[in-house]
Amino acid sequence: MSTLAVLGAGPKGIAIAAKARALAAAGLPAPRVILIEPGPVAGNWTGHQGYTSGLLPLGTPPEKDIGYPYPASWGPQSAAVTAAMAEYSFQRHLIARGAYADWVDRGRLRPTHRQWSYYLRDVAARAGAEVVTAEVTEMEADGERWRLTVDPGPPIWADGVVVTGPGPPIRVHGQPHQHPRVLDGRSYWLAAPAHEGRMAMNTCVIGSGETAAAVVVNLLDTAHRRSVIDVLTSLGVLYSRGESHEENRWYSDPGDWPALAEAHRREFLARTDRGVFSQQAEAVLNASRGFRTLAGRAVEIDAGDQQVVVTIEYGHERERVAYDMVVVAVGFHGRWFETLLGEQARRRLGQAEAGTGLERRIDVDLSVAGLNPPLHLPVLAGLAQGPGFPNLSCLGLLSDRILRRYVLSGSHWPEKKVSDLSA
């Protein structure tokens, strides 16, 4: 039996448990799943480890549970998993709790961040997820396989590892690691409890995608009726994300994804996830008037007792503009996990990435191509297989393409063309 390790116990690897298990009960070979998280369960959708404050709405429908879009990859055996992946729908959750029919006649409202933590918990203990409490501290290549040095623990052994979670946010130049006036995306909602009743007059967010957004609404929620709110973008507007067909369709099913023009690919992205707010999260600023859009990016952050400036540049220009408080949200670091990286194994990643960019590289099973022993990607595999991988929208077809690699290991299956895997 192969064994796959994913660092962190949240959405993706919970799904990848729980389809190991549902192929399992499907008669196929399917590997086991070490989930290894230094934290609880779930535990940054909770709202005590930063990232949110638990009580956000969730940003995709909660239809796309850990099983969604229930696709038919496993030839006769699909029925079977899907019927066993329906066990872990988030429906069956609230059936089980008996709240099913009051969400459906409430318009099947979008739960809190917090809710859903309660949902993949329950999906991770009924699907028996093994999960191994501590963090890693270091992933070298070691012949065919992974050798994970964990804190506390010995050494995980792995054929494979599935890298998932946020990473560390991105920084401004001057940024201070540490400093009550300067926070990001992480530590502004650790923070949020100390502000509230005394909130800074003057802020600005720095950042055009949701995790600004999502800082926004809440400050627009708590802030004093005198205060002002510049959200500084570098794209000069705030762009929100369309929910047509012809844009949902590609997160559901990127089947056709790898065919498009780069260029087409990369500006999909830019209007639909990277740099958008939610329809939810315009929908509060529609009707807000303590804020305001500044064009510009901000190159330098110059953090004092009373103030903090931030240099702006657009174009030619640049200016130093005071704030009281200055919320960093830019997004996180996608490729956090080099850090842990051995030297056989930092030698590896250079080969297979050889020089083309990262993204470029992922294969379809979300992999990186041409890395031996496999490492998954799928924060990184937006551009190359399809805009659902890094974050909620498929994670039924992320757990497939990752798992059918060490099913198909241990089976006689045909070899399958990258077309059909991407069924």
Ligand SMILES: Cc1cc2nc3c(=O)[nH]c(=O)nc-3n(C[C@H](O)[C@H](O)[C@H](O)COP(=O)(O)OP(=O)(O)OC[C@H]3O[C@@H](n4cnc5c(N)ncnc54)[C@H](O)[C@@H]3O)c2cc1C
The other form holds:
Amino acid sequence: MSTLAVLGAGPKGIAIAAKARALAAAGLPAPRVILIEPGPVAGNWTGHQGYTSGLLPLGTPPEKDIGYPYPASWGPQSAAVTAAMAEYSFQRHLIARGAYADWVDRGRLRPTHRQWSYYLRDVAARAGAEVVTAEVTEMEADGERWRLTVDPGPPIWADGVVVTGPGPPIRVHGQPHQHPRVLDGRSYWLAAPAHEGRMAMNTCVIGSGETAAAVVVNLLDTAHRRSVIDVLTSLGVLYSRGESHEENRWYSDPGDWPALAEAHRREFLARTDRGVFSQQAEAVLNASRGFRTLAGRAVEIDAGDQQVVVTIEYGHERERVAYDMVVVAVGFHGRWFETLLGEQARRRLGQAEAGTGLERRIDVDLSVAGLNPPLHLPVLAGLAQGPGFPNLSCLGLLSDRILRRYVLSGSHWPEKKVSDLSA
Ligand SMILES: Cc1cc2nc3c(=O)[nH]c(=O)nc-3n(C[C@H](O)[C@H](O)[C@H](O)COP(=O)(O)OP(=O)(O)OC[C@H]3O[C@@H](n4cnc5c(N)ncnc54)[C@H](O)[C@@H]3O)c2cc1C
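Please give the other form, namely the form predicted in complex with the ligand, since only the form predicted on its own has been shown so far.
Okay, now the whole complex, with that chain kicking things off.
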């Protein structure tokens, strides 16, 4: 039996573990799946370790659960696999708690992030997910296998590795690592309780994606009414998602995504995923006068005891603006795992990347094309394989694509491989 190790017991890891159970229940030779996680299962959604207060509503509908979109990927066994996965659905979770009718009658409300974490933990427990409580500190390629150094505990050997999680927040030049007046998309939520009920403050939120949107909505809710909130966006304008069927369907069913020209795929991601506010956030902002949008890029942060000065560049102009607090919400480092790679693994990854950019080298099974042993990077799979793989939009398809390699070794997906595609 082969072993698949997953860094992180968040939605992606749990989806893979649950699917492996469903495959075994359907009589397929599933690999052993080990989730390696230093904190609590689904901890990033609880509000206890940053990223969210836990009370924010989930952006995607909860019907996009661990098994969604319940694809028929397994030939004659597909019906049995889908039936087994239906046991892990969000509706099943509510039914078991007597909360299903209430949820339907209230209009199928979005759960909070914390409620979502309860659902994920419930699935992990019912699927009997194997979780090793440790942090991966090094990943080294040793022949055909991975050797994972973990803390604490002995090394873990695996035939394939999946990396999950958003990675650390991206920083602006000069941004201190820790400062009471300079926060980011993760630390804001750890500090937010302390800021509630404060005096009027001038705050700058840097960024125009959903992480920034959540911070702005929270500030509008909690800040003193004479506070000034500037939202700094390098796009000049804040955009929101359309959420039309034509846009949404690519997230659920990306089979023909690779056939779109790369320029069109990049444009789609920019319009619907990165750097856009959700419609829920947009609805709150539409009803608020307590913020304004500034056009420009933050190029430098100079943090002092009393104020934080942000240098803003727009075209050929530069200005320095002082704030009481700055929140840098410009995204996360998707390639964070590279700091964990040993010498051999780094060399092989460099060869596989072949100077073309890692995002272009992600194959149908979400691994890096040409890299052995396999390294699956769903967070970087948006450009090459589909916009839903980095997020929660198609966890059932994500787990099928990854697991298929270990269940049917030697066989291939009908879709085209990276090497067949013209960029
Ligand atoms: C506030 C917020 C709201 C979001 N809302 C949505 C939404 O509504 N819909 C959507 O599609 N996407 C949303 N996202 C995007 C979201 O990040 C991803 O969709 C989702 O987290 C992916 O799950 P995951 O399993 O990859 O990561 P996570 O849930 O972040 O889990 C990764 C895990 O990896 C662990 N880990 C980190 N380092 C190591 C290590 N060295 N060794 C072992 N384990 C490690 C972490 O402890 C963590 O538990 C949101 C993101 C944020 C920040």
